Amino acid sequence: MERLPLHGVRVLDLTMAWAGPYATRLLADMGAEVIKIEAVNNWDLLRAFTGQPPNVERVWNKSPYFNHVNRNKYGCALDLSHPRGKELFLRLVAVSDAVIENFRSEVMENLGLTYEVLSQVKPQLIFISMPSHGKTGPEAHFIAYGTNVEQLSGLCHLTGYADGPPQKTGISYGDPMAGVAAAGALALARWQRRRRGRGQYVEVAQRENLINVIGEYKDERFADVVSRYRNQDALDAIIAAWTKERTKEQAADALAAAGVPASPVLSVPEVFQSEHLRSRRFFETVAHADAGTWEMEGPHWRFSETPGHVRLPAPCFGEHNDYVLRGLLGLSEEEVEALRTEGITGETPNWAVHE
């Protein structure tokens, strides 16, 4: 079998939360090497999404969440706001393809680990950034999450019911959408380096790229569309008489012989037991050291060729550090001990950062 797309392709992950995270996830899971890089005192915020009491042993590795988005990575524990630490991340640039990062937009600056000084020391680096409002203009400086960003875009005021008011989708759907976004980005990056023998800087602003994803408010060709929906309430009383007398299966069978395309809606559950899902084998079972055994969906991409797999569950905190510190960058086991005594790097986080 051949290797896989992003094959020798190493990510150093600077990301948290979930947009960040899932581009990283989407790289990973086509081959790349991604090291995700936390700090004991700055760790991914998902870690805290565990469901269980704070007194679990190492709960912090047992967040579904956090498993879920971080799966096919290495994890290092490296405090990059240490000048030590940013020596030591800066010897990893030298040997890595691209960096990505979701932080604040003003982050990189104060760290001292802009792209200018990155592509320094690897010219031919890839650095991806996924600040929520964009790196330039008069909210540059604001904070957003996914939910933010959907009220930013436009998208709640296209949603909900004729009446009511805006709705959010419940998911923080531009998290996900700058996830495929960025990944997609690192692509290109990629094959552009290829031609100019160099690496760029590349902006993801999550804002304006769900903006591009729901497309124009008003389309003039489009004005009298209104019309249609003249007799809208008769309608929906003969839908839901018909509807209530069979079953959401029923109904989709039904519609499809007719030659309407329809299907159930599903519950998780239902999802999970999909009998269509199985024979395509779209789950698979993950083991975990510490969050124990489970399934979830498979890559997105199905290459013929080299198709892609769950490699590796997500890192507990810290559990590459050797990996990392020793194996890439040749520290001795003595100056690996002296950096966990000043707190640069760890197995254990500060739990009380995210409590």
Given for the second form:
Amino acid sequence: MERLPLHGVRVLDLTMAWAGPYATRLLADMGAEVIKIEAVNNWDLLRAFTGQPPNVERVWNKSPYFNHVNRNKYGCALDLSHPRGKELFLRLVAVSDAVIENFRSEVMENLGLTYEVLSQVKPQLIFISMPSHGKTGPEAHFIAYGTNVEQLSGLCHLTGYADGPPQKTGISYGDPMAGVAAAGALALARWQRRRRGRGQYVEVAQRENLINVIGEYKDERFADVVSRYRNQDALDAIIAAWTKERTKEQAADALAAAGVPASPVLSVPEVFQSEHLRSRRFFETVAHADAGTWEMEGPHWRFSETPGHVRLPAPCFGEHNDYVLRGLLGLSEEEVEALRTEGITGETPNWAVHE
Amino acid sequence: MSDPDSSLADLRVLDLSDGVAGAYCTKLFGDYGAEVLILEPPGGHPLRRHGPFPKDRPDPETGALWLYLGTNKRSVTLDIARPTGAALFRRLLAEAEVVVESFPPGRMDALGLGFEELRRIKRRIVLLSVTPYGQDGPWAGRPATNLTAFAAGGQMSLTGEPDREPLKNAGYQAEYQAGLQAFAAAALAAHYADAFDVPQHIGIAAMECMASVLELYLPWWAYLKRDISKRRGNVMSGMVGVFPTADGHIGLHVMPRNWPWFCRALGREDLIEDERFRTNYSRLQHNDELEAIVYAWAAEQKAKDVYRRAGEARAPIASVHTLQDHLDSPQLRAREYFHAAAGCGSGVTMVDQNRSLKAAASGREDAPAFRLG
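Structure of the form predicted together with its partner chain, given the form predicted on its own:
Below is the entire complex, every chain and molecule, led by the chain shown above.
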């Protein structure tokens, strides 16, 4: 078997929440050594979505949402706002391939960690930023999360019942869409780097990325009124009379057997139990030191020669501090202890940050 | 059409696909500067038949969907099911890095053009197959559309009001999700094939793409066996949701750290230290009161005013933008998102380190979709 496509590619992952971490999950699934960098006072807020009482031991390592999005990654706690943390980060940049961040648009500049600075350390570096509105323009400093991005894209305006208001979609749709785009952009930047010998700065503006999938600029609800088939409502009533006498599976199976495109509307637990996905071995078992053993969705990019798998559970907070600080940077045990004492690294996040 | 200065000009993509997913995948390659050649069946690509058309007059050259997805590609008419077409395809293949197809599983094999044959012709080929349900499994051959794939992937069950039927996201979102994922996977495999001489057949199933992004709903079920995936309409809480204003709608997405800025944007600094709302937990405990405050406040606002004020106040509130709002947007205009030709920006700016970001963003014009043949 060949090695995984991104074997030996080290990605310093400063992203948090969903958009950026989804990008780096795709890279980690394909074999990249993704090092997720958090800090005691600036940790990934998905760790707080635990679904468990706050007094559960080390509950920040038991958030299922975090643990699904961050599987196959390593974790290191390093305070980039501290001069010593910054210095160590730049040393990591020197031995890495890519840096990716999805902070508010000005944060990397405030930290003094712009592409200009990092590419001095490593000209081959690929630097990906994922600001919601882009890093330029009059709204660059506005803040938007995934559901805001869909409101800004037109998707919310266009989605809804014929007689109703604009509708929020079921998930924070802008987040994963930006994540996939960033992973693709990294791949192309690597293609270009192989030819030019140097890296580049890539900006994924989440809002613009989502406008792209509204591409054809059609207001469906108006178009629907104009082009609606005659007698559509009567037809709907006839079909509904037939479907209501059957379960959703029976109806879909009968239609599919007759060559009609049909699918039951699967709930989330039904997706998890889907015979189709199970037969494709979509779900894989993961064992996590703090959170235990359960099944999660595996890599959905099905590569024939180098299939990806869940190889590592999501990192506990600061789990790989020693690997990164001592192994990659060569610090002594005493130096790491000094960082711990000053709060520049650690194994316990400050819970109050996301309270 | 590829930009001669772009170092993606030597990445050549053959597009045999017939739907939105494959077309969006190859559009992204084309937008970034790769050389994309659509191999259209006689009679034209199926997407040419999709409206809307100017003045509602169907024309294979003027459909909005085709003009959008066909941007930055070349086209040739070629029937790979016939000997001459298949022979031409083999010759094109020798000069290609990526082939994108969306036939029912098994069709390429039946034509004698399966992955094993393609890699025999071109050692480092990447074959990308993007379909609703994937290349194997009991549903692999099921007839499907964007609508049925969206229903199967779990997202439809989450969308809409709790007491009404579930909703599809506007447009072809099952296909766009699959197409975007297909693009990223194929780009990664193309680099790997190029650098390490390893070919790849990639299967992308729209259903799995969607099932992999069920936010916290699937993880909570998988790990906690707790189902929180009931449809909840527009309002998740007083902190996350779409609320009516006097003239339109706004959306809030307030995370714990944003609370003080959110209160200031509401003109309610008194709420910051209010015992009922001091922590995320207490805000959820008093959510009915918080929602009532937000509804009452929003009802008196104008959506665009709130968007500007909240933006300056660093609070995550957005007005629900219409398509006209895009065209009027000072942000999108300042960033030159809309290009002169039929297409629009990729949303991703790849900036050469020797060029300024602005120059990179404005120095490009899209090539319009090619005419048939």
